[in-house]
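For reference, the chain that follows is the form predicted on its own, supplied as structure tokens.
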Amino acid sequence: MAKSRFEYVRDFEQRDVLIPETYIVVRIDGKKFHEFSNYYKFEKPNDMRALKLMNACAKNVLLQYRSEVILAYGESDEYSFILRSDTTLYNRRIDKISSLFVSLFTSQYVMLWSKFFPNDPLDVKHLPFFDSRCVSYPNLKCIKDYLSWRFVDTHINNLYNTVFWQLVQKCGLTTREAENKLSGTVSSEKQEILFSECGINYNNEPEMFKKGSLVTRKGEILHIDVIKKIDELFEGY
């Protein structure tokens, strides 16, 4: 960068780092997806080539970084990004680190859009857009910890919608009856209302949908029991 006298602006410029020696989770998550889901009819509780669509995204992410990161995890609309403790990737910096994920799962978003949804195609008006955040966590346990809870986490949304939109769409409730419904039950209960008076089985139900879908550093896309296999996932870190 060339040299003048303005160039002082520069120490108002403020470089925050992430914490030596701590494990980084790079989560993004979409914007107002809500309304770019409704606008683009997705299928509910699950569309599956949006769920495609995120996960090819994240995958290439993956791919573009796979020296620093150990493995990804999404469900619905967000993705984490488990970044190795020793780590140096930009210097450890939150806002390099933060901006060059989102903005490139963004860009994959959009160019790999066609191939999942070749008959809608985007509307200027209606983009997706994502937002990001950089975590450190101290330990192997914590990191542990945080995917069993993005995990467990998948579990509770995926039974709450798959049951609440069941009983809209195939029961005739409506929205706010099968909020009452449903308020105040338990995982067996709701299973029990998805079974008893929709005839379907949640156990039959697609692994992605129950249990998300995790990427690893080879670019393998599976959908496992994340508390199950924890131990064998970070195996060596």
Second form
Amino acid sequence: MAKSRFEYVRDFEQRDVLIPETYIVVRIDGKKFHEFSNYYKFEKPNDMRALKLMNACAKNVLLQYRSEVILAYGESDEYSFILRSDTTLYNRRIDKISSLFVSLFTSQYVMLWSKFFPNDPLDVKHLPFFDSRCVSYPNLKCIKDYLSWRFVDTHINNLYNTVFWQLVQKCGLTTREAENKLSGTVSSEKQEILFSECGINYNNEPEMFKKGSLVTRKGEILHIDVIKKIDELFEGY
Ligand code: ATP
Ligand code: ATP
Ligand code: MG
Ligand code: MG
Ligand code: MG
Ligand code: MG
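Structure of the form predicted in complex with ligand ATP, please, following the form predicted on its own?
Below is the entire complex, every chain and molecule, led by the chain shown above.
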């Protein structure tokens, strides 16, 4: 194609690429989902429909990029896609990978919304959108630690939120009172409060809430202890 005299402006574009031979994590996270979840009246602290919707979106994104993605892991309004270290997807350009993953995820979310929320049509003033980042990790130890980090985060947040909302919804504490009661407590103390004051055994909470969701390359969605299975999950990578 003939070049115009304006063509030089292309030289201003940045083409940042991720370091070769490193694992790539693309993490997407819902924008202001605290507000979004209030608007659409998500059950607190865990709306099963919303989590299943996130899982369905992640599965479809993974299947689209099946040959590049090792696995995806999600909790709450976030999902991480872990790409093989030898991927040459979009010549490893950050902009391309990040924007295509997050826009595909968002399209899926909008497309599948009505399947999970049949009685709550999306409102044009409250549409879902997501941020995205790419991070490269130099070796398998780091990538396993990354996944363990998100897994531990799921556990910590879920335990806190479960006790917090039980104290508010079941025991009639104000949010401030519940916050004060939980401040400075360790994991076992939270489980004890949940058991003795709310009559709930944390172990019996749904696996999806406690462990987050893992999407495998086969498209299976599992709720497992990823730390225990970490070596198995990355076998061959
Ligand atoms: P930011 O734009 O900075 O990400 P945010 O409001 O999305 O802000 P997050 O730290 O990402 O903040 O937290 C997501 C929030 O969305 C949770 O704290 C929770 O209130 C809500 N949320 C997400 N998923 C669910 C769900 N399945 N059920 C109930 N609430 C949810
Ligand atoms: P890439 O993923 O690299 O962007 P692409 O197929 O999207 O690949 P583009 O250079 O962006 O390539 O070109 C977009 C193409 O989409 C056009 O060449 C044209 O074929 C088609 N297209 C886009 N908008 C329209 C439109 N309004 N009407 C008809 N065709 C369109
Ligand atoms: Mg955030
Ligand atoms: Mg968010
Ligand atoms: Mg989040
Ligand atoms: Mg195009």
